[in-house]
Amino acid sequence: MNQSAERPHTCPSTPQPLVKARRITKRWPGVVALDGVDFNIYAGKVNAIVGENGAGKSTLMNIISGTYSEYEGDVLLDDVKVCFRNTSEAARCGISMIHQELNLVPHLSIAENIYLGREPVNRLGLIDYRKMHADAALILNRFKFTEDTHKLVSELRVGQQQIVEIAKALAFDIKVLIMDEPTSSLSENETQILFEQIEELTSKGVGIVYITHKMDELRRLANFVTVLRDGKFIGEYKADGVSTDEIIRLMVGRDRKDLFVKRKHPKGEKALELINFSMRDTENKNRYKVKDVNLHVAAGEVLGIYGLMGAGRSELFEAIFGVHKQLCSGQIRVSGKNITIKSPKDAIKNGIALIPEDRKNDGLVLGMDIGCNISLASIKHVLKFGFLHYPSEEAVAESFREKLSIKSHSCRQIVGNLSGGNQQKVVLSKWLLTNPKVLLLDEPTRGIDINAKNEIYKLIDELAARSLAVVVVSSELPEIMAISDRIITICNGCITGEFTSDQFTEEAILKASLPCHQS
């Protein structure tokens, strides 16, 4: 690595910041999250802000958006230094944050949620719901939304969540707009409009900071790049100035590698048949999520299955795991027995473990430690006489904290406090210790980075080493096509075309996703 790479680096010939942050430091016990970060927001400018998970990205943009306000250093609006309490005065002083983790009430409105805390009022005090629902719409109507503002949050899908919560950012009048993973939860469609919001806001002075592990979105939308590892500033720099190989190399102390190179396995029996399986809309029961499946996967081979926003790829595998057995129909079988899965509890007995898309809402309670949310799925593995064995709950948690590389400093570090990255890595090791013959993942690595994302690659094809059958569903194309033996794409819930490996092409593959496909 050359000297330019090992020291903090500043763009010249910038225009002068909006926000500046200055040495900032931020420790939590035992660990530094931040050591003496600096960081640059321009008006009209994006500024992406890269890193692996763990390096401090979120805990930053927490500091300038008001979410921490006990740090060491300074943050500077407009030459005036700044120390927000709370998220409200940051908002006043016109700075906003997008998280990645969503930060919504389920069981209040679309439009309660834009407004939660600033309702519009009427002349009597009273709040104009009216006006509200009214406002709301119209910012929803840049994103084409068109579900009703009287919905509740808790019947949006993730990607549906995930406009609410731009729009409750947008509501305010904005200088500085942070974004962190955005477009995790997006479909194709969804983020090219927000592209479009990003360049209209860009066009009005707004500075806007851009959290991505996706290079195609940071050589899209970005003016300058500043790179985090560790906790520590490596440097700011002009977008166009810098390769997408020297990002990543900055990012994870080394030069590129393609350091996930998938082996072949031999393959066993069949582990998991479905046959003839359907599942019925929650809503309209004469509809279909899931039609007439017909899928199988072998001991030892990775299965994947690609698919648009709203396909029915994650429908398929909480049928399969026993969340609607109201709803489906159609025969499972599990090496080669025909079972009957009314529960998850039902699919966990039969050796069927399910990594969820959502892990902050379905795969964690964040309000617990690593521990104990590994041993969930698994308790008779810790108890002793009957009660919970903490030390054997140690033991478990430690081995898989090492086994996954968690960045913690113990195991009893509570889980809402790690990176969405590391909290990923507790969701796998949760089902991992169920010893799983049949491992369905649901976009395994949204939202981690780059060097994270080829651990998790490694550890499918280790488990996939070790005769475990694992299907995965991802949006990534070229992730889908790197870690499977075998692709399957399905689109209004039928399945539409199958893909060996020597069939894989980019071209082929999304062309039997689209609707058009189909006859």
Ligand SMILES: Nc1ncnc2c1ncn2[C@@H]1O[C@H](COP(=O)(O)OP(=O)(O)OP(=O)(O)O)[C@@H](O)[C@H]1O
Contents of the next structure:
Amino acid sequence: MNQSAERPHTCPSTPQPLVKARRITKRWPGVVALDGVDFNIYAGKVNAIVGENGAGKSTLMNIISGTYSEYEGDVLLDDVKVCFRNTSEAARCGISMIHQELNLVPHLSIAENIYLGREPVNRLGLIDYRKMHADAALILNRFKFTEDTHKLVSELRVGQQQIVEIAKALAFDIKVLIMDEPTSSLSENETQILFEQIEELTSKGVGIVYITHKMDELRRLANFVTVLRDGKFIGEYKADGVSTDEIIRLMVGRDRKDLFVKRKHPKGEKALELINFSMRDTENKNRYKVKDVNLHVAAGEVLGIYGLMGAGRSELFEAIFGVHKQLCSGQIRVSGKNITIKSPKDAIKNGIALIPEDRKNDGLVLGMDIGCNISLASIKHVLKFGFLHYPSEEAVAESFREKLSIKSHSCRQIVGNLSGGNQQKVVLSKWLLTNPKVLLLDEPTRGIDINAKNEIYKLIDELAARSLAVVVVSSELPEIMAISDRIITICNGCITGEFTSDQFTEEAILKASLPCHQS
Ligand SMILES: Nc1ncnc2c1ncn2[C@@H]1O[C@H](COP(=O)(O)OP(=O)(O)OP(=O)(O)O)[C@@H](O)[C@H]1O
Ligand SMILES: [Mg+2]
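Next block, the form predicted in complex with the named molecule, ref. the form predicted alone:
The complete assembly is shown below, putting the previous chain first.
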């Protein structure tokens, strides 16, 4: 493709768009998030938006779906200019968005969330709860989601919340559905069901916008690909006319960076050991979320934990980190010494750091700036005579901002205003600063763009080279095979297999993680 970065590419002979966004510019203090961007949504087609973290993908979609009403440029629906003041107005015109960072109300039930603001009413004008719960269950059934619809959203895991968010969009007649990284916490099965739902929607003429960092999803779903880079529109391409390498080159404006190659490091003593470690289920004390786990990880080693969604991976991490002390039994050893962990504070004191999967709830204070968030868990690094020393905090934050390329105008930018992927990098920085002996990483590259993923793999490798013991949970098999020295598979809370690097094959690891494999 002969393509100059200055002249955006547009597809020849395309159908008439249902939605046209023209010359959209969005400014935030200190940042131009979008700079004269054009975008099309076509009836019955999937237009995938790609771009590095902070490229402006979510901002553009938040404008089209009515979340942001102040911007320059025009949005046209069926050739008529629209200016939505909020998401309800957009929804009334048939435009619905599934957000990247979930937008649910935690203390409302599943059904109440799905129908929030659009509750079905009976003849007397009162909310028809029975119908609301029955209808909600019907939509959720399509995803084989069997939780009681009266359950509070706060009691659901991230993946389940994601399905509720999707159900919320599917509950109404829509012309346009915008999905911002919808599969980032879905299981393989749930993802397949979502793809079938998307195919059904397009066959009914619904226009889909699909934001993703996953190239295989783009290949499977997209009819068109729109590339954004640094807030600029680079081009719109027919999906079957552009290769994956070309897309990546257009995204980053240069050739793909070298792929990550793991180095071999000498292993030290056992940094973390679990002996007959178990955790009971919160709801049913006779059941186990983690059962009789025996494992170790040495200093300088990267241990991968692979299991399907719901296998007990996140629960294992939370148990080690002291989140559910009263439910746990068995022994934890750090550097050969038996320790008792009653709370996360004890875990941090003993050199264990956990980077959680759900960064919005567990990892960040969204109203605080990058510097404060990074120093939050290791305040002693930035104190002078007992007071917070801003220059030290700033120096530390700046070094991480550079190392992990956190896209922001300064380390005083509020974290809630960063793009999703850049928020994840702040969580990583925060825990790396605690100088842990053992680092527990739960899905560390969720929502991270292709280039930054490589940076994080290199960082994990570097940490291992500096004798840190790293345990990584990931649902991406190629990723976990690339970064681990050894992989353990878990299923229903039990260890079902162990592989050294010379035994890594996708087939063997996947097989060991499936429920039918267990005796
Ligand atoms: N509320 C806000 N206030 C200030 N700046 C913002 C705000 N929201 C987004 N930004 C900035 O706008 C730019 C684009 O962000 P956006 O969230 O659209 O990126 P993205 O392409 O969705 O990235 P990701 O892949 O990480 O989700 C970023 O530089 C971000 O920091
Ligand atoms: Mg985004």
